[in-house]
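Listed next as structure tokens is one chain, alone, in the form predicted in complex with its partner chain.
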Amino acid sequence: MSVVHPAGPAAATIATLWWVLLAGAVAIFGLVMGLLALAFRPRESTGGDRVWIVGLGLVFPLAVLGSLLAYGLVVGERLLPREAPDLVTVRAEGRQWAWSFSYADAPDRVTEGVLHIPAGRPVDVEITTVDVIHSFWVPRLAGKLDAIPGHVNRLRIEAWAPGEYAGVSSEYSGPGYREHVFTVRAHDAEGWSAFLAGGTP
């Protein structure tokens, strides 16, 4: 379930983003606290409005935030569900309190509570709901995206390696919310073909 233990490219990009954000935040927090502490030492008064307000209050945050915004937008663009050669499309339908999944490559298959995907290939999940708002989240693979009544949202996920990854609904949905969970099972190439062919790996 951990955001900082990624198992796919999207989650890894965001985990890196987090460590950068954390480092920057710690540095800025240290700077502010240091300046605050130094205000209490015995000394001659220093610094005019210009240093404090223009320098530290305007220029410094504009520079930091400008680069941060650019970084965030670039990362955001990279995670969008763009066209890809070996793309797999699946559909996730939420309801109180279960998930069912269907597959563009195997139109007859519907699985309950377990989403099957191939490892190492980009997968687009088309997310929707039949009742209230839910949210599709597999923390180790990617960020979350909501399931909104009447809308279909598209989320790009990918797992590096075969395995099982925990997924949850992460939009509060009433008394059964805690148990509104699912599993993503990533297969190697053979396992995926077998699944599509109707096997139950």
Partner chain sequence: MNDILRLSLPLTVWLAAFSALYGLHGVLCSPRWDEAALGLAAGRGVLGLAGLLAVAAQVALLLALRSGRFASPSGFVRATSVGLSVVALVATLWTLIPVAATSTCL
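Let me have the form predicted on its own next, following on from the form predicted in complex with its partner chain.
Partners and other molecules have been left off, which leaves just the chain.
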């Protein structure tokens, strides 16, 4: 379930964002520690203090934080669902303490606790809930999105390769929250066709 071990394009974008934010935070932390060390050295003159405080103490952190903010906004906009060829739509309905999944391409199929998707194709998950707020999260495939009663949120996920990926509800919603988990099963083309035709999940 590691967010830095992505298995799809959205998760890869989020992992890159995480590393960039970490690098920026390390740069600012390193600068602050350097300035702190300089503050304890013996000083013979105070003429350069203003340069250190304004130049490195204010301008550098603001430039780094501004750059990180701009990068984060661009990445966030790129993650929004858009029209795509071969798009698959599924519906995820949360409740205490389970997830049900239904499929636009197979209206009669409903699965409990296992979301079936085709590998290598974008999938829009329409997320909702029948009771309290839950949160749909498959760390290796995409970011998390809340399931809100009476509302449908859409999350784009995609798996590069067939396999099973762990999912959780990442919103505390009562005493059974710890066991509110599910699995995403990504099929190859043949397996996906068999699933839609009514094969064993």
